[in-house]
Amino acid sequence: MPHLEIRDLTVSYEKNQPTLEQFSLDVEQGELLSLLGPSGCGKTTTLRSVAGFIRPDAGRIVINGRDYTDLPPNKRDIGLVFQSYALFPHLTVFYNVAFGLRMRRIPKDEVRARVTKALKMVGLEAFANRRPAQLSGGQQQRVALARATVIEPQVLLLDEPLSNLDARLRVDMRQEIRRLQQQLGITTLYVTHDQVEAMSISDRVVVMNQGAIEQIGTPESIFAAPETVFVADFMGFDNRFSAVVESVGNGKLRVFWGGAPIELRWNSKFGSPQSGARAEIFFRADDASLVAGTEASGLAGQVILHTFHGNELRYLVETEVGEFSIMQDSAGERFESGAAVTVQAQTQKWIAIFEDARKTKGKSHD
């Protein structure tokens, strides 16, 4: 049995315009599952419904076999970390972390022992007597994590917890959250719009769009094998072009890229494509390369611009098929704007998505 069950959840902020409609999702015991998607996709609405801050129009929320749907937030055995940390400025770190335990009337000796242990886990035992204003952003986030986990909740909810931190701190805190979650074994629902964040800390990722689940799977499967056009776009496949399937065989399909035939894999989950079917082809900027001049084995183009990215250079190349973004090692051959080049395909990681694929996707996943 899943530890957290969301069943046929419907939430509307405006009449007849549901943000979520019959949305279902299972989260396993001890799993960290991320809800990933753009603003307005329904991920925070889902989390706030689980927390009890939003009362759904329909559906159920069950945690460890108990129906939580009609319970107020303060009666739910849930830990919550907000985007803004929401620490009490007039309380010390110790009493911020102790707040939930004191509200539950836990004996003082046990409160002190549990708070001390929680602060040690997040490396803040030496800061117990400081107030939030005397801490850095990363330290405040650690206090919020300690406060949410010290009550030993059934489920931990994190709502964009790293968005207020700078880039270096975000990396450090991702590791801290993952370490703490695995150490405690808490079932966790994590909301983010950051693909790298979701990929780096999750057991599974749910990509959401307009209140529905586009795809759910491991970080590796979401990254490498998007099942819909939306997921491919959202997960950073920089390049896209339309093609007509010329032939199918041996688990691959053949299309023309300009005048050049190429073979690439296709997602058999959506059935067998037929010759003449239209596909959307996606590839990342580092899954193609440039050579100088015109070669028969690729697609002729012209460099429009290039930008420096440390160890790599990103080129924007105009071709008869469209404009493509290509990454090259900055230590290799360089091409100036206006240079004639050939784009050579490295199709091992290219993907084909068929236009009717989205129609096969449901609004719920178990």
Second form
Amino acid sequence: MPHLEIRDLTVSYEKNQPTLEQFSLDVEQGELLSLLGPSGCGKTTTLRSVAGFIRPDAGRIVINGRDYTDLPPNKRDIGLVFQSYALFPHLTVFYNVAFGLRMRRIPKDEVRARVTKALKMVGLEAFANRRPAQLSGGQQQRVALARATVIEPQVLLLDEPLSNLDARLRVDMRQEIRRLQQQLGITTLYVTHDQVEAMSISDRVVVMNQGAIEQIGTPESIFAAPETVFVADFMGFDNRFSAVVESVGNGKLRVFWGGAPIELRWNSKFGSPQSGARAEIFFRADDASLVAGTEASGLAGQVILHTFHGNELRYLVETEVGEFSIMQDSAGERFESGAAVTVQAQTQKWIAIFEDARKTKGKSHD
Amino acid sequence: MGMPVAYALTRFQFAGSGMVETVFSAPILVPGLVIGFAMLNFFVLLGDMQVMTGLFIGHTAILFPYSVRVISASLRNLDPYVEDAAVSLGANRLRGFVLVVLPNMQAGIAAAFVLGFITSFNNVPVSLFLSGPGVTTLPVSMLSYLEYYFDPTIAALSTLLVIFTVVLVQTAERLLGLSQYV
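Now that the form predicted on its own has been shown, please provide the structure of the form predicted together with the partner chain.
Next comes the full complex, and the chain you just saw is listed first.
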């Protein structure tokens, strides 16, 4: 049985414009599940519904077999970490962390022991008597983590906890959150709009769009095999073009690429489209290469622009099917703007998507 | 008294919240003489009110915008999510407010008090209309004294008042950082 169950949750801020519609999700005991999506996709609404700050119009929230739907937020036993940390500025670190225990009328000695232990876990035992304003952003977020976990909540909810930190600190804190979460074995919902963050920290990722789930899976499966155009865009597939399907079969799909057929992986669970149907093909900038001239087999094009990225050069190449962004080793052959090149496909990681193969998800809200 | 209004104005965007804000700052914008005369008409001539009561209400009205503004400023400095944090940790809404929001409003409330005291104490136009036999304010009696006598008493008293105000504001500034709210 899942530890946290969200069943058919519907939330609307305005009439007939549900932010979430019939949203269902299971989170297993001890699992870290990320809700990933652009702003306005309903991920924070989901989180705040679980925390009890939003009353859903319909649906149920069940934690550990108990129905939480009608429980007020202060009775829910949920740890919450905010993007802005939301520490209490007038209290010291110690009393910030102790707040939840004091609300539960835990004896003083036990409060002291548990707060000290929680602060030790986040490496801040030396800062117990400081005020939040005297700490750095990373330290403040650690206090917030200690404050949310010291009450040993049923579920830990994190709402974009790293957005206010700089890039390097974010990577450190990511690992810290993951380590703490695994040590405590706490069921966790993690909201973020950053796909790298979601990939690196999660057991499973839920990609959300317009109040509905686009895809659920392990970080690896979502990264390698997006099932919808939206997920492919969001997962950093730099290049996209439409192609007419030549044939389908044996887990392969054939399309034409500059006059010659190429074969892409095709998972038959998404149906077997007829030849002649239009597919959306996606590939990342790393999964194609350039050769000089137009004699080689592949798609002919012309270099429009190149930018330098350390070990790699990124070329923008114009072809008859569209503009593609392609990464090349900067130690290899260089192409100037205007040079005629051939784009060669390395199709192992390319994906094809038929929007008709899956029912188009989400209704347009705008 | 400015507290609930300030709280409502900073925490909720409700229909007409802009208008409420304007209404509460009106006493700053409308000339004191106009307010004083309007209040004289309303309280004393129409309402047949005690002089002391009228004076009290009049001063409350002119101080209101100051306290609303100053307390709003102190609330805007506070992360709105601290209340949610308190609630998620097991406090009900009221306890969350008392334990988390109120302590962080203290400086603002104190600043509003000091500012209000000075404004009220130094106000002439409204007091002029609302004071009456036996009940008056210091600046008003100074003004009338000046109309009949011309001696250094007023100058001396004025000097004392200036010093008093400066000391009060300086102390408040030191203790509370008044300037960040005004």
